[in-house]
Amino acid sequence: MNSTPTVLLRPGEGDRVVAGHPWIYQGSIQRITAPPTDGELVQVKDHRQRLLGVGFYNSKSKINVRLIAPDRVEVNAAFFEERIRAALIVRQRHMPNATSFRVVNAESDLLSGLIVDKYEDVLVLQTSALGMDKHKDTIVQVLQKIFSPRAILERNELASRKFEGLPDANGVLAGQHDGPMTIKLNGLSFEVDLREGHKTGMYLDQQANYQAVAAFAKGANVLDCFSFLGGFGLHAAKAGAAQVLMLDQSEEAIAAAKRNAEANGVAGVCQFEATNVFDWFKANTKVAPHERVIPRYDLIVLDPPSFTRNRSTVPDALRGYKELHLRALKLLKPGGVMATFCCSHHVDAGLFQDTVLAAAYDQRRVLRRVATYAQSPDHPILPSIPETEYLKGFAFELVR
């Protein structure tokens, strides 16, 4: 390790690293002792020459170094096996009955730039950092040893790869996999297409919330907005909802949700509509002058995609969230529940709640908060790395 290039940080820049954050930006670097090769392992020291850890270097990225260990380590199969097995133990502890879940969640599991999702006996791999991508073959070998999967796929069309100088890469890395497959979430069956679906195939980060929100569904008339494959809607139907309407702009997603409803024996209480949710709300809350909208839903679920990818667009995103809640509140019955989610890291829980309450104020509504949600335990949150916390949600009961 003596020949390893050393990245020396400016005074004061080491504090964040000591606290547990693994990213080193270019502006934090004072000097580098020898020119490293992109993707190479480097050691990082503070301005007093105290070792802070080792990580992968990339001159092309805004994140020049991604730390992976606080001490000098050899990055080999044994290293990855130890880290991945440790991550698996966390999932087995907090989600003992899950058969589909996120195995490795990048920074949350001290493997910056690596995501591994498990869909029954198939694994999906994403490498969003150059250094991690260079070890892809080793990671695949380790995953085969630990899980003995039927197949390992890669879904590497992430926008972040372009900032790392990496091209898109999709396909089967090991084993055989053809077409959609069926997975289980909380005992329900879902058809997923691991080659074409959102993220790596499905929103595994909502797995715990699907079941939690369904607790409000018995006997309810439910509206599931941005339903995708029917996660919230099907759980509500299985929990005894009287009727569930699922809305999604994607005709393919709606078709898959219909098949999922049939597979789970709840098609009789489910309806589906391929539509723009904002347009649907406008059409269904439009009334003549001096008339009022008649509320008709006992449970409304709002789980939109992220409205913002950076801080500069947060004001526009907040306007979108407010408009969505303004419309939804018009259709919520008194005593009904609105379960609402935001998956943007740039909109924190406090700001998101303030936006919902601003919509309620404009509608002269009073809300009672009855539940708070976060991402499922297979997407761990490390408070020292704020970027690991992105999904937040609330359930509000309409008081009047």
Ligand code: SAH
Second form
Amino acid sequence: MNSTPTVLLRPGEGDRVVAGHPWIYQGSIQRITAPPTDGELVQVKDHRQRLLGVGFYNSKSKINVRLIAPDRVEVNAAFFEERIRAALIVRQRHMPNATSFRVVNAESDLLSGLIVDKYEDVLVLQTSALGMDKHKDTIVQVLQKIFSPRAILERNELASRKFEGLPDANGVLAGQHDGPMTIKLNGLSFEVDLREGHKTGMYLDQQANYQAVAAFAKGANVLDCFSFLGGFGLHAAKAGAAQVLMLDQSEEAIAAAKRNAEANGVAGVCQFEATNVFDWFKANTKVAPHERVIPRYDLIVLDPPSFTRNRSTVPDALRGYKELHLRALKLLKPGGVMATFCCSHHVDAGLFQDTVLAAAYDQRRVLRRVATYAQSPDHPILPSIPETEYLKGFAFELVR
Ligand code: SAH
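Provide the structure of the form predicted in complex with this ligand, given the form predicted on its own shown above.
Expanding to the full complex; the earlier chain stays at the top.
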């Protein structure tokens, strides 16, 4: 390991690393002893030459080093097996009944650049960093040993790969897989398309919240906005909702949600509309002057896509969130529940709640917060790595 190139950090730049953050930006680096090859393992030391860890180097990336261990390790099959088994134990502890879940969530599991999702007996892999991508074959072998899956796919059409100098890739790495498959979440069946669907096929990060929000659904008239495959809506229907309307702008998502409703025996109470949620809200909250919108929903779920991918567009995103809540509140019955989510890392829980309250204020409504939500435990949050926390949500009851 002595021949390993060494990256020396500027004074003060080591603290974050000691606290557990694995990223080293170019600006933190004072000097590199020997020029490393991109994707190669380097050791990182602070300005006093104390070893902080080893990680993958990439000169092309904004993140020059992604640390992988606090001490000198060999990155081989044994290394990956230990890390992946440790990650699996976390899932088994916190989601003992889940059969589909995220096995490895990158930084959250001390494997920056690697995501592995398990959809029943099929695994989907994403390698978003060059160093990790170079070990893809080893990772596939290790996954086969641990899980004996029917197939392992890669969904590597990620914008972030471009910044690492990696091409897009989508294919079957091991075994056989073709077309959509059916997975189980909380006892419900979902048809997912692992080759084409959003993310790696589904939003696994909401698994725990589907059930938590469904607790408000019994006998309710439910509106599920941004429903995708029907995650919230179908859980609500199964929990005894009187009526569920699911809205999503994607025709394919709505078609799949319909098939999912039938497969789960709840089609009788479900309705669907392929529409832009903002347009739908406008059309459904339009009244003549001096008339009031008649509220008609007992439970409204808002789970929009991230409205902002960076800090500079946060103000626009907040306007979008506010508009959405303004409209939703007009349709919510007194005593009804609005379950609302924000998956943008740049809008934290405090700012998100402030935005909901600003909408409530404009409508002269008062809310009671009855639940707070986060991403499911298979997307672990390490507070020393703020980027690992992104999904937040609340359930608000309408007081008046
Ligand atoms: N609630 C879903 C995830 C939603 S992801 C689940 O739990 O699986 C966001 C969804 O919003 C996507 O399916 C996308 O098609 C849809 N979408 C994005 N913008 C939209 C808009 N303006 N109107 C309606 N749907 C939209």
